[in-house]
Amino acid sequence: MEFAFTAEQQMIGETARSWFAQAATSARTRAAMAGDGMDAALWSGFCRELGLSGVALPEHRSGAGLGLVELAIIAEAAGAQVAAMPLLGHAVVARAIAAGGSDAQQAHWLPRLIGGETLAAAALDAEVTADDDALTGSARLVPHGGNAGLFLVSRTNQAWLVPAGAGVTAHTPVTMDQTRPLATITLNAAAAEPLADSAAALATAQTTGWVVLAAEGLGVAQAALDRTVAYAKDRVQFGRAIGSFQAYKHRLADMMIAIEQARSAVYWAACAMDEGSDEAVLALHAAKSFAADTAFKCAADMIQLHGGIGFTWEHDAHLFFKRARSLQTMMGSGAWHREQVARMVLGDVA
């Protein structure tokens, strides 16, 4: 298994980091938070200007035909700016359709998703009942559910595609991470189309979500360190830059070590999935738990090491902290993922 990025992957990373740094500014993120939690212009630019919305989707469906490593590179860049856009739901739903949708479903939805014409959200583990081609019930904590035009709704081993419209309502309360609003979706005899292969779709949805969340966490952690280092060079106390104090340097070094470990875990998982490794599932659980916890630790350290300014609403540190905290709980807590790793390594121990 090769862990060095190829020239193409390096180019994707450089392009994505540069684009997000210019487009996903703090001012635009805060404007999105004051509205519906989504920067529509940013998402449109990501799909049409940057052109990487189909990076991990088949070429014959308008995608780039690449894999989870490339998707992780993009998610890391988005996480570093706490971008207010629905990358998680888009990647989960689009790749689920590519894996388990019929030819007709793929041909209809994937070009629309890649082009940004349709915004998708994943309502996994919903409490719904099916009556012919209609669903009734609800799903909670759906990322960007209030913005979506298409839902992937799942119950146990079944999955459906539900277009927004008649019979579908969304309520979006204020939640911790206002850059990724979570909605409650209510279905009342909503038109639904079963996916051709629900098992394949849901397996892909789950693994895609874990990779995106882990990579986002890595981006959050790295940005927290980078911004704190920059502050440490500029802030002066007792006639010296605070970054010159030993205790401060030790905290920065601890952050760097944790980030490098998280980076290895994230790209091990993405690479293992792309190459069909026997270790892929174990790597995914390890990456999600470790990267999310590292993001939370680094974001918390960012606040402390910035001193009083780090606690204010005007500073962006709280945006990173809230995103990191939400990452810890989405698609399985760190404790649950570590339990899965333990079971895979140790088996069921009485």
Contents of the next structure:
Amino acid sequence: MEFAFTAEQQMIGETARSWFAQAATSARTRAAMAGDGMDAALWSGFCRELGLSGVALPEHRSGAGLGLVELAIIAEAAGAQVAAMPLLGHAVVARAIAAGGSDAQQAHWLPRLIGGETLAAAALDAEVTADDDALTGSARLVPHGGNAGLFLVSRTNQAWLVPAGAGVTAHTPVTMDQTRPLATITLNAAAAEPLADSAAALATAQTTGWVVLAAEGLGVAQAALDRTVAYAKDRVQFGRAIGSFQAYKHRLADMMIAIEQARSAVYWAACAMDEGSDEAVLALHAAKSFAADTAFKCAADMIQLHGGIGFTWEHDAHLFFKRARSLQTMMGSGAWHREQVARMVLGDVA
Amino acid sequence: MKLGFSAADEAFRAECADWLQGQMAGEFADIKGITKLTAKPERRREWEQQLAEHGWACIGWPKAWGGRDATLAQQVIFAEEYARADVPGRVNHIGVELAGPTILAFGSDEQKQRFLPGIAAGKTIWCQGFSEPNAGSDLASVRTRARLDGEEWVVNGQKIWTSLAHISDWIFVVTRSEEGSAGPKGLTFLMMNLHQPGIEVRPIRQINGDAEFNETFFTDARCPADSLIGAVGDGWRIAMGLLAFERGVSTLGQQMGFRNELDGIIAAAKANGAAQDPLIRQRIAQAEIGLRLMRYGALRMLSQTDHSAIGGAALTYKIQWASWRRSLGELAMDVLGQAGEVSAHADYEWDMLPNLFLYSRADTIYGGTNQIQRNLIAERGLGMPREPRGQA
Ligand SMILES: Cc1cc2nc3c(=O)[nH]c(=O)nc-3n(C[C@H](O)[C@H](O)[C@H](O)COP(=O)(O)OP(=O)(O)OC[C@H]3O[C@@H](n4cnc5c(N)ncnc54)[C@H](O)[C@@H]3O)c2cc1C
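If the structure you just shared is the form predicted on its own, then what does the corresponding form predicted in complex with the partner chain look like?
Zooming out: every chain and molecule, the one shown earlier first.
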């Protein structure tokens, strides 16, 4: 049985966790929240200093040639700090290009994405019409869309790459999770290159997104628990540490029970994808729904178990809470993912 | 990181499956699929002996004592295949999984010689005398007294909820051997022959109509002076060691049995149309996801190189499976609808799914209730302060 991290994976985890803890501080995240929702220095540090932006991308395109397990390890670490950086769009678009881009598209875009020169966002399910190689229409709720230099735009089974520039405008409304603003992208005869294999690109975009979101959720949940545990030991009421009250400690236990399952879910899904297991799709639906729900439960409990301080803007609990909320809805709600599982186990009954 | 078992383990799986399925298709076809632990006790004893004769009774034990030195992964595989082949539960699981490992870990050589061969041969059935009317979750408050009288211990008191005592041969008992002592001090762990006039076993009927557990009364019951494991007064340490086996790996392979139950629910839902109800579909998906996560949680534990380290997954496993299965019972009834509330059998006997609904209420009680599990998780896993003790 080797359903455990290898020494190399452990090292990636340790490196990523300590880097994010040091770099993605609350102060820096809040500065990004007050600005455009992205800590640009954090992202360039991630790409250049830490060098993990190519983790699940092919080596001959400047990637590290590792898999989704490693990507999940990194997304978990980023989630634990609610880092204000465009990892989701980057991973989704870069892996989609690696899966469905032509040779030239891969050679052109991947090194730029990995090096941090170009920042990508995914505008999936856009309402666009194509006229030769020009797209017109719009896409809503594009994560970090206001920061991107390259868009992966899709409509049903077709996918294009659209560089920011003439005919492309982004508007970012106030977004509840200010660490990942959701932009509206308007295209007006914007120059678009169709991807060589749209189906492959979109399938990869989807599975990559689910893994990243699920892993972020795991990181959010564990961090919410860790921070609440620290508070429970510290804060005294009625002459005892609040963590000594059974109603309180049982809630912490329930958080841990859910988190352990979420951890199994995330790494089962990532590993099943890497191995091409026939359980992989079921595992992805399980991981996305379970981990996002766990993140929400833990972040919500974090607020409750902190009392009044947990309701303040100053405390970080709301960062976890808002990120968790968006994880639940992004790329399919929990109910939608569970319905996909139900279809798999119940077959065609309607 | 890898999913799945090694090729050698898969070969072992094939060997287990082959033998177990052969037995259930052949000589022991009459006990295939029995879910009640108390049904056909004589045949079930014969089955224990059949397992022993073919080297499958206690595969995790050392070879020297009749086992196979099987790895944890192999033990899980065997448990999975056991359930997949629809083999009924082991009537000697307490002997094999609790008494044996405790004697192996803490017993003297002479005790190993005396007790292990009977368990390994499937001939002596054991039960567990821990709980008392006034000592359940708070096991340390047991009152059953043991007094050394020359060459013998004399035991007086009462145990309760003793599963399978009515078909067992031996019982291990946590007793208070030091008069006036309280709590975990002054306890002694004794092994006693149940077939003696000083011990009376009275079955207790359970909510599903079956009577799997009992009251066990000790009235000047006796056992030789050397029937204790560990030293006099050392009973708490031995009992805790045993509980670690009970909460440890012995349950990791049970998901396959749960799989059978969930498959029963899926089949029922498809048959009666409940499978079209969106809420039922959500719950079936949740159950399926929960089952898979249990399995991968178990595999995560098995993959740890240091099994003595109680990781988070190990600490949370009991409450996870128990709560999952209790919800599964509720789902079963919601799928069946009111039709699930009537039985075609006489004697208040129930088919698998209604019985699951009733029996699974016990899963969150025995082996440490859900509340006790949460205390353990919060205290051992998260470093929260211990529960305060009262004076009584
Ligand atoms: C089917 C079945 C088989 C069993 N088989 C055996 C057996 O073979 N041998 C044996 O020795 N025992 C056996 N038991 C007994 C089992 O171990 C006990 O029932 C269990 O430990 C709970 O003890 P209790 O019943 O005395 O309940 P109590 O300890 O009285 O608990 C009652 C309620 O109070 C709660 N509670 C207690 N303490 C706390 C606390 N500190 N914090 C929060 N809540 C608390 C419990 O969670 C529970 O909800 C069996 C039980 C069942 C149901």
